[in-house]
Structure formats: C-alpha cells, structure tokens
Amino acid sequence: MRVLVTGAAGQLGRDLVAELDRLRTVEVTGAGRKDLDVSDRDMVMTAVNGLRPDVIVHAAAWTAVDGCETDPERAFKVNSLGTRNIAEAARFFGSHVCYVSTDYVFDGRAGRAYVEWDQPNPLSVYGRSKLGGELELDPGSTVVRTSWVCGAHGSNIVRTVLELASRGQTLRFVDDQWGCPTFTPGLASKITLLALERRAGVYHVTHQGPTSWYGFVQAILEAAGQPVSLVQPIKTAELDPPRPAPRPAYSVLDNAAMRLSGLELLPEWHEPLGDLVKALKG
C-alpha cells in the first residue's frame, strides 16, 4: 500500500512517518511543505498523479492560531483550500483521505464532552478555515479531529514550559479552557489504523481525561520535577496583552466513534506526558 503523508515535517507528520514506516506493507513517502504546497492545485495534481497512493494521509495545515486570526486569507488559502486540493486529486486518482482537524471546531459553549455528531460552531479563523476542510471532504473519507496535540519534534506547550521552567521563571496559564491533551506518538498510531482501514466518517482521538491549561502545566513540571508553585492560575480575560484569537472554553472530545466501534481508546495522558518530558529533557 502507497501512502502520503502531508505536512511531514511537523511534529504530527514526523510521527506519521515513523508510524507508516514501520509497517512492512506500506510504502510511506512524507512530503513537507517544501515538498509539497497543498494551497498550489497544480503541485498537488502533479504530486498525486506521478504517487498514486492508495491513501493520503492529510496533517498539512497552518495551526497558529493567533496568526489566523490576524491573516484569514493564508489561513483559508491553507487549510480550506489546501484541503480542497487534496480532496480533489484523491478523487481523481482514487485515493482515500484522512484529514486531521481539531478540537477548534466547537464554541466550547456545550459545557460538556462533545461527541462527534455534534454541530460545529468555531470560534476563530483557525476553527472556522479547518471546519472548512472538512467540508470539501468526499462522505467516504476520514476525519480526525483530535486537541492540544504535543511531540517531541516542533514547539508545544510542554517544550515552551520546560524552557521556561529551567530558568526559574514564573508562569501564568489560564485555568478557565479546558481539553484533552494529545501525544503524537499515540495519535500518530490510531491516524494510520482509521488511515489505512479507510474508516468513513468523523473520529475523535485524544488521550483521556480533560484538563485545564494550568492543570496541564502543574503536571509537566510535576513530571519535570519542578516545583508546581512556578506556575500560577489566571483567567482568560486576565490575560496581558489578550490573544487575538478567541478559544472555545471547554473543547473537551468525547472519543464516542472509537468506543462504539469497539477500537481501543488512547491512554489516560499522564503517562504519555512523563515519556515525553523525559524524552525533550534527553
């Protein structure tokens, strides 16, 4: 089986490829964005035609939210249109899609875990721009949505913490969003058993149990072995300067298609956590 792998040089698309490559049955190729600018329609067409993988693997996206927020027209041009790009050479050289969207696409008004038949409703350009990927999809592709995803490849909240940490300095997280952390390496391997089981429909995947920004934190350095009193709680509204872009509040995921469908769920992402700290600490 030949599958592609978009945004391969992310710390999701790093993992993919790791994932993929260790299957003996699959022929991976990851194609970064210097490969491969899913926004270009003819780049895609000609990269598809000359590949002519059975699955592409879609985790190519501009996930900085404030930026979004600030330039909707790169946003769109990446995460919608990219997306369309993508769609449209899988179905003209028979390909199946999985797309990787996110948390982002709900207000966070529910007060509870959405599951994934609940009605979208983003808050942000970012939300809004990869809610609109997964409408240029076929009915027969795949979605992933998945939240506050962390690797050991890239930036994330868990690498900026330790960072920040290791020089004594005092942090300030908001302990009013709540979600469900997500390890790459975990993330990457239920990607590949929707990807290449061809899978329809939406699929939530996080590690379990929700959190707050600052509960994450207080576990990283936990984990870290800092003293948890580094950090301290705040409010969204306390924040100074406030980020451009507005966050659903309680963006929790209900990993209901996985359940009902009798797959195996991601762990609890303590565990995940301390393997990556220990991992980014060397």
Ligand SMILES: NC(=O)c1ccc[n+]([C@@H]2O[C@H](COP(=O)([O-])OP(=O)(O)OC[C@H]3O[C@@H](n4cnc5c(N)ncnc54)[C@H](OP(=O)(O)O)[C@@H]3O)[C@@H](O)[C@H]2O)c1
Second form
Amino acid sequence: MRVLVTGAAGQLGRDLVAELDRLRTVEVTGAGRKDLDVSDRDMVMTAVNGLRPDVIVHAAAWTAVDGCETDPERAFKVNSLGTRNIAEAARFFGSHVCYVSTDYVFDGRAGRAYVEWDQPNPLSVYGRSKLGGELELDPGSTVVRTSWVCGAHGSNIVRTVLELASRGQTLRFVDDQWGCPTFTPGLASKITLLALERRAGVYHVTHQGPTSWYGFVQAILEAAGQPVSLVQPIKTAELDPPRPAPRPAYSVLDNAAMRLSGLELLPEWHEPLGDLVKALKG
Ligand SMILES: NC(=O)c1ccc[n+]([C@@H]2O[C@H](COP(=O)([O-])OP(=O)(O)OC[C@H]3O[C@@H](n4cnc5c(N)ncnc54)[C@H](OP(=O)(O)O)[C@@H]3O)[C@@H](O)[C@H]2O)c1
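Mind sharing the form predicted in complex with the named molecule? What's above is the form predicted on its own.
Below is the whole assembly, all chains and molecules, this chain first.
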C-alpha cells in the first residue's frame, strides 16, 4: 500500500511518517511544503499522478490561528482550497483521503463535549477555513478532528512553557478556555488506523480528560519538576493585547464515533504529557 502524507515537516506530519514507516506493509512518502504546496493545483495533480497513493493523509495546514485571522486570503487558500486540490487529485487518481481537522470548527457554546454529529459553527477564520476543507471532501473520506496537539518536533505549549519556566518567568494562562490535550504519537497511531482502514466519516480523536489552558500549564510544570505557582490564572478578557482570533470556550471533543464503533480510545493525557516533557528535557 502506498501512502502520501502532506505537511510531513510539521509536528504531526513527522510522527505520522514515522508511524507509517514502522508498518512494513506501507510505502510512505512524506511531502513538506517545499515538495508539495497543497495550494498549487498543478503541483498537487503532478505529485499524486506520479505517486498514485492508495491513501493520502492530509495533515498540511496553515495552523497559525491569529495569523489566519489577519490574513484570511492565505488561510482559505491553504486550508480550504488546498484541501479542494487534494480531494480533486484523489478523486481523479482513486486515492482515499484522510483529512486532519480541528475542534475550532465548533463555537464552544454548548457547555458540553461535542459529538461528531453536532453542527459546526467556527468563531475564527482558521476554524472557518478548516471547516471549508471538510466541506471539499467526498462522502467516503475520513475526517479526524483533534485538539491542542503537542509533539516532540514542533512549537507547542509544552515546549513554550518549559522554555519560559527554565528562566523562572511567571506565566499567565487563561482558565476559561477548555479542551483536550492530544499528543502526536498516539494521535498518529489512531489516524493511521482510520486512514488505512478507509473509515468513512468524521472521527474525534483526542486524549481523554478536559482541562483549561491554565490547568494544562500547571500539569506541564508539575511534570517538569517546576513550582506550579509559576503560573497564574487569567480570563480571556484580561489578555493584553487581546488575541486577534476568538477561541471556543469549551471545545472538548467526545470521541463518540470511535467509542460507538468499539475502537479503543487514546488514554487520559497526563501520562503522554510526562513522556513528552521527558523527551523535550532529555
Ligand atoms: N496544532 C494544533 O493544536 C492542532 C489542533 C487541531 C488540529 N490540528 C490540525 O492538525 C494538522 C497538523 O498540525 P500541526 O500541529 O502538525 O501543525 P504544523 O506543525 O504547523 O504542521 C503543518 C504543516 O503544514 C505545512 N504547510 C503550511 N502551508 C502549506 C502548504 N501550502 N502546502 C503544504 N504544506 C503546508 C507547514 O509548513 P510550514 O511550517 O513550512 O508553513 C507545516 O509543516 C493540521 O491540519 C492542523 O489544522 C492542529
């Protein structure tokens, strides 16, 4: 089986390629932005024609949430049109698409965890552009929505907090935005399973257990052996300057489709956080 991974230089993309590589039955090609700019239709058509992948795991995206808010043209070009290009090439050459999407497609106002069949209503340009990507896909495609992704190979909150804490800096993080932290090794293994089985439809895939950014940072400090008192809770309204993009207040994803399909869920998030902290400090 041949598999193409887009966004392969990103934090999730790198662990996806590693996970697929481990399976001896799969021939994996990881393409970063330089090899495969998904917003370039000709480039996508040529690459997919050349590789003829059975499965395309489409992890490429412009993920700078505040950047997207100030440059919507680029956000829609990469995240929505780029996914249109992938879907079109896949349709033409007979590949199955697995698209990685986000909890930010929801407005976070439900006050409960979202199931796959809830109505999206993104608050930000990033969320709208990623939902735009979902809308480009053929019905048989796989969509994996995830949240608060952290891995060893990218910039993320765990890396940031470790750097700031090592300088003894006091941190302020919001306690009124809630979600589920998700770590790339576990996420990559679930995406691989769903993609290779060509499961149709939307799956929420996160580690288990809701927390706020403040609660998450407390846990990161604890795992790193730093004083938890280094972080102070604030409200989103107190952020100075305010972030350009609005975020959902409660975008916890219920992994309902996996659970109801009898698939094993990713575990609670504290243990994989400990593993990542160890890897980053090591
Ligand atoms: N990070 C999160 O918290 C989070 C949460 C939910 C869902 N997701 C989704 O998970 C997926 C992976 O995200 P990630 O955390 O691994 O982010 P990431 O580290 O930013 O990886 C995304 C990769 O896509 C590449 N890319 C950007 N524009 C591209 C283009 N036009 N053509 C091809 N590649 C392009 C980026 O390259 P450059 O760096 O060179 O621009 C980057 O290597 C994305 O689809 C994202 O929307 C992420």
